[in-house]
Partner chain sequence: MIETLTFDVTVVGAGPAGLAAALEADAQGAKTLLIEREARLGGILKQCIHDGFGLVRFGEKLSGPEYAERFMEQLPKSKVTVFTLSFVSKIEREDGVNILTLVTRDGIRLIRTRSLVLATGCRERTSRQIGVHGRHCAGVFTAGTAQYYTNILGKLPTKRCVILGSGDIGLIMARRLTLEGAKVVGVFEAKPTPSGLTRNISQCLWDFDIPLHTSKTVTRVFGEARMSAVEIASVDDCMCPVAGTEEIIPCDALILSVGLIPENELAESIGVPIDPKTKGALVDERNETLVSGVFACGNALHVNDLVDYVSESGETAGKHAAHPLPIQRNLVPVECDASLLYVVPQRLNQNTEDTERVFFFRSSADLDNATLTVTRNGQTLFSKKYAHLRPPEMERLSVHLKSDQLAGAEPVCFHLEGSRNE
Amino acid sequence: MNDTIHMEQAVEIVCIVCPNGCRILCKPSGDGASFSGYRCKRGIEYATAELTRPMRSLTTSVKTVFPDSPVVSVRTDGEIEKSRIREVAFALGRIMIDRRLKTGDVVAENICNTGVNVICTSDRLVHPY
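Show me this one chain by itself, in the form predicted alone.
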């Protein structure tokens, strides 16, 4: 993990931590970056994380063997590095669910060695519509 900020030009990041949606202007400085436009320190923490190691949740669907529900919705139960989203999505594309899962059941444990599980977000497989 590299927590060093390397910027060549100013970047604007919209903070999503709270409802304010601050537009944080991040400018390169001698020791990393300077920040302006934030209303609280959480904005600085969010902008720093976005510049050093952006993280995301992934929500998608996975194929099943059930004709009444050919796909089921899933999501990560934590955040993964943004740079690994494609890898995780590709791995989920190879999964075929063959058991009746309910909301919260684990579909893939420690997906792609991220330390994050993928869980089912629907009861569609136990209560088909």
Given for the second form:
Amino acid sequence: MNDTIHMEQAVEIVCIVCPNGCRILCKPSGDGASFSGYRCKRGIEYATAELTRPMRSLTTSVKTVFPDSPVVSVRTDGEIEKSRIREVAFALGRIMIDRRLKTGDVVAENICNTGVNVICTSDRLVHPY
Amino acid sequence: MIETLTFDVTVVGAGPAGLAAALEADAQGAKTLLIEREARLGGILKQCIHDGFGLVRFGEKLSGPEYAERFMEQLPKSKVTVFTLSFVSKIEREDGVNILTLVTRDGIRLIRTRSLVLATGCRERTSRQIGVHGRHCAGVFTAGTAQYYTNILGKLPTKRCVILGSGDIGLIMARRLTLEGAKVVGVFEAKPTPSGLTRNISQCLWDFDIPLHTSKTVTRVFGEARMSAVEIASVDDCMCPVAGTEEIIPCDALILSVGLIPENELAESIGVPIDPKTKGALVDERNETLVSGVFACGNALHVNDLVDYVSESGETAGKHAAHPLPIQRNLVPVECDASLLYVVPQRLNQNTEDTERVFFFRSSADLDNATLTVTRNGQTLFSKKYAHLRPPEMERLSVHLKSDQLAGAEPVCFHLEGSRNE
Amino acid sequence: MSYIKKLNRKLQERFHGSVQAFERDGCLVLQGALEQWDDVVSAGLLAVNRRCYDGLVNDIIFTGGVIPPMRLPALQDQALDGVEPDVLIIGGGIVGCAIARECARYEMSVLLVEKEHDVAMQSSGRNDGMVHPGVDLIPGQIKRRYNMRGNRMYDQICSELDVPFCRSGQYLCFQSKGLAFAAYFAQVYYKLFGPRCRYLGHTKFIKREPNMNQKIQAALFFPDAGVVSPYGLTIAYAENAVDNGVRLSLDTAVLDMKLDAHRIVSVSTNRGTIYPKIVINAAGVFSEEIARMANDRFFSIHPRKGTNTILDHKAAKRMTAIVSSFGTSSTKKKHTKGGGLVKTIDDNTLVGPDAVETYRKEDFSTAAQNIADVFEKQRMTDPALSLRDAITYFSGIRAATYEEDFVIRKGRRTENIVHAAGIQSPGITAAPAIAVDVSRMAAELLAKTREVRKNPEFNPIRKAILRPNELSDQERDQLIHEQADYGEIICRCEQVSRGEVKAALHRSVPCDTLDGVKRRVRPGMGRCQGGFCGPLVLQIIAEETGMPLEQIDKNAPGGELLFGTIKEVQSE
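Next block: the form predicted together with the partner chain, after the form predicted alone:
Okay, now the whole complex, with that chain kicking things off.
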């Protein structure tokens, strides 16, 4: 996979790592890019990833067979490529949970060969509270 | 026979603020009751299935239910008594003791409590409060209601919608509905700048090519039993629609994210004074309201953008509710000028050993290279520099102020200066 | 010179030959074509003459727009085909429902048809709920007579039907010293002709209503004024009617009638053809259409829209009764019904209404300007009135005739119809009295063909859904021990329990919509407008009726709230 930055003009990227939402200005510089406007180094990592291979985590719900909780919330336990978000969300639409999973239990392993698992993010199937 | 129970601390509302307050009060040794009107604990977090919760507190990106469960897991280990499906229908005060009437599926219960913590959260502004007109058909939802339908019931309230208001829940729902198969035509914001966090605009709108239109609003709704279209118009500087700019957009739903209002009906029923700026109670640094023994925290106090601060606010209230002050408070007002939207707490107590005072504030404008100055009697108590300040992003500030710095009745004044970012 | 000649001269002057008047069968008829709806209405108001004619029929063609046809139910079946009721009542507003209940006092089979999915869906559910003392009505008017009689019946009716009613009284306020002087004499008039009234000087008034405008110089207090939930009372009438054997058919629109020798033989609907012996026209804004089908049209309806705003409970603490100001309630000019501030039976403040002529009989849309105008006007009474306290607003369409009076009578030409038409304000007040007379007229007509006896089984008592919130703590505790659902609060703003919502779904008048539940037990009437309780009520409706969530309507068929399960819906 080619992770080198090729950019022709400056872009502003809003960092989504933390609530600060830094606006990072990325300018072409030699073979790569130079960054300004970030408040921590996670900003540079994020901006670099955005310019090469943007990654996102996905949160959504999947259907269950249980009438008390017809859906349960899930998320990826790591980030997946942004371009594959819709594909993964669509794949999760075909899943029907028939076990009373608890928070952290794996709903789908290595979803769509992304290398990440989808985990349950709520205890509503096991705890009545 | 109606049962009467007695507690040291009673917390009303088991969302993030109430959970934290109850656990903290219990940790301080108080006999604590936590009251929740819904069947499940967690408040609004139950339906906030997106991630980003707990970055400050746990250093992790949790979903709403996961964040709430971090607190709920501690309840069985604590001595907190929890009542769910219990509704506080009335509060009366008798010799400084609060008497709550609870409606539950087991009948009416009376609760006598020395300290009362109101963690009643907030509600959404409705279409009627912002004056949405035209036909009154099905298809107008607040973002939170749309979120409940989608995330709890697993049912889509729209196939093609317009979102009015750029509050965070609206932005989150734009992404959520798109991922579930609905078409979000656009997000329309009457103000010239968006109300939500910048990162939510980026990850919820830009990632999915959803357009954001500022200085535009919905002027009319069309449809018979269900909505068929909305009319959008540009607004002028006074937020009034400009004739001739109207545009009809076919859609089956209008989803509103136009602000949250702290719920303070219970507080007001016992005479707790409310800050017109925050719409929450006036409190001191211990989150005690001007009615002694009554505390407020979380979004009932002021609307937060991060749950981590909501929990902190609950802990502050819970801790101090467990330890009533031995001597009467002597309160100094905290004021802010128009450069700030608000500052909380609005009072500081002179009669306290504790010198750390935590403030939360919002700038009223988008500022770069801003300086916050806090003065009293013309003397600067402290100042702090900020690279950026935006109204949607609340700031937390911890300062040490000694009692002698607070002697007298003069207010502590907050002021911001910086270059306006247009 | 004859009236017609004079009138035609005036019409010529005003409309330059576009409108002509002539007499037909004792009625005054207007014909022609006009581009402005306001002109169509003005021509009618200019022409109307009660002394010489039985009614005004306005046949002027409106060329400036398309008058929307009556909204029809989508339902098509034969459920009513071949039914032969003694009495067919058309219209499930308060008038139709009250007539149905009063008809049940006789041994007659009664069918009540309503084109909407619930009763009280149009004007009866869209007004200020005031039980008028009759302040601005003129002796000789039919509506005044029924208002006075109806008003007196309210205590008994509401007690029989278990509907909350409060005689809170009404203040009519006078802003200037001169008007205060006139008010003093006005009370003498009222003492002679009614309604009962008391004069209050500035000090006395302000002592009683300290939050109102301090400039108010005097007020007349009418103790007979009251407030009721207009849809609550309509539903109660309908339930009591059904309990007494009346058949109610919702989603049923009358499409046509067949006549034979001045008698209606059959009435066709979207649910089959009905063969009634007597027809009662209580069709509100559509009563003229029903009269036309019955070949008995001698009046015309010019719909008049009014918008009301409901304020939060907090704002209702500002006053104890209904307060209106003289000058805002002039009905002469442009027929702008003045309205006022009404402290409703549910402890909200209602502000309004205004009055706007319209040709759209079912356009219940609202506009910001109308509300702003009403607020501006009502600040004369309460200067602190603020739109910020508004929790909702709605509009209704009044079924005004050009005579500005009710039409309560047996048919003019058609022998087996009774009209209860042209009923606008004070229709809520008048309905109990109208129902007594109209049911008697129906019984008289039927008595021409067979003996009509009183129904010995008639039970005037209806029990309302329990309101646990109004019980003492002990009684409420007891109730919850018997039925735990009354201890689970669903609607936080109005404190409505699961038990009440469930009860609303199992009454004698069917209810299966979100707004239907709201009209019956109030979840969603509060400041959050159903944001929290809406989804909960929807789930209870699904549980109780077995309907899937996505089939449940907000208010009317076609108004589903949900489109299906996530990830299975195709976007449009």
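We call the rigid core the largest set of C-alpha positions that still match within 1.5 Å between the two forms. Given the structure is predicted, the values throughout are model-derived calculations rather than measurements. Residue numbers count along the first chain shown, from 1.
In the two-part rigid motion between the two forms, G93 and S69 are assigned to the same rigid part, each C-alpha being placed with the superposition that fits it better.
Put simply, the smaller rigid part swings 20 degrees relative to the larger one between the two forms, by C-alpha superposition. For C26, the CA shift between the two forms after superposing the rigid core equals 2.5 Å.
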